[in-house]
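Read the single chain below, which is given as structure tokens and is the form predicted alone.
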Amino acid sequence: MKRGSLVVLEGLDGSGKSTQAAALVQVLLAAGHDVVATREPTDGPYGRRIRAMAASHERVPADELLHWFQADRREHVARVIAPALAAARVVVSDRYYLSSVAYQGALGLDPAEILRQSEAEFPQPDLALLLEIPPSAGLERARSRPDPDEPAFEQREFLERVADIYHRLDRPYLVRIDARGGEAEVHAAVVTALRERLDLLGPGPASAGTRGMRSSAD
């Protein structure tokens, strides 16, 4: 049986990942695919611990926090991602291991080593869409939410370090999306990237969203 596809949305808090992930799931469902929508941190034991920490400003050493994320990801892969891929389903995940590379890297750990370990242990994405937005704009969006759920990660200087690590990533499966526009414009760029990189939607008309799309090498 043909392996399924893993599509990941990445980016700063406030970049619109969750909104675009949900919209992408609807496009894939309309195209007839069997889709699994998921996210990290998960709702498992480690994921709940991470969310509680982020909401409470609890201070956790960077290496211990990375351990929590990796443990959560191991459960996520074993219980959700790997079975879905084996069943030829399309998995759309709001965050994956590139978030650990950027966020835990911004806490002082080695981003290159986190990436090396992650790619050795976990299934690599078929497509990772990095929604790029200036840290100041992402922070403004994140703080405008009725109930910001991760205030521990929503600090200007920290997000600037995260953005710098994201900016330096260069992987063959990574496509950068300009997320400064409106939801419809960003969605068009996301769909264009999916159509051009993966055989999931078939050919389509040229989209204005192409203007917001760059490969990781650009």
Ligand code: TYD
Second form
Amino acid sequence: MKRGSLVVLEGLDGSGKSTQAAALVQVLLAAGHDVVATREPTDGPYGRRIRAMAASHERVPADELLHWFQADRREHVARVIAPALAAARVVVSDRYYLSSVAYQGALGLDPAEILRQSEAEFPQPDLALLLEIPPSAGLERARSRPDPDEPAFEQREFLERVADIYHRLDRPYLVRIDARGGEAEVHAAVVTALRERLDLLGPGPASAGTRGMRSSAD
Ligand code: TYD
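Shown: the form predicted alone; wanted: the form predicted together with thymidine-5'-diphosphate:
Let's see the whole complex now, leading with the same chain.
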């Protein structure tokens, strides 16, 4: 059976994932693919619950958080990802299970165990693009959003742990992208990785999608 492709973007908040995901979608559309753009946490019931927990500054235990992210992902896969792959579409997701590995791992859970469970349960991505920035840069760009009651050093230490787990990941489908550069430069690296790993763009350089890109950090 012909299966579609699953491309996911991963990285710290403020790494430019969302901007790069949108530009990637444009390139894939221009190449004639039937593309589904999606993200986690989703806008479904579990995703809304996760956002409400974050907004309330509730301290939720790590294992409970992981449970909610996984419930959200289970529904995301069942309703969006698996049907799209079965229909030979190209799915671009802003975050997927490596976010649980890195973020819930940074909260003290075992990253290797989250990875093992996730790979056993969910479709593995054909390509995971890890946008790497120094944690201090992520902190700068995400400063408008964190909990004002939380001391800055905790956020920094947390983000450093997240970045460290991401950095040590080694999967056959994972490609690291240096995301310190400008949008167009990072986009070019994303397109190169896509060309090298998946047969979706055909021959020749693709510069489509670099013009008119949004300039938000994430
Ligand atoms: P984010 O993509 O930043 O969503 P939004 O744009 O709506 O703010 O994700 C929200 C946060 O959720 C982000 O800090 C990473 C975190 N997260 C996890 O901790 N575990 C997960 O499995 C996922 C998908 C996200």
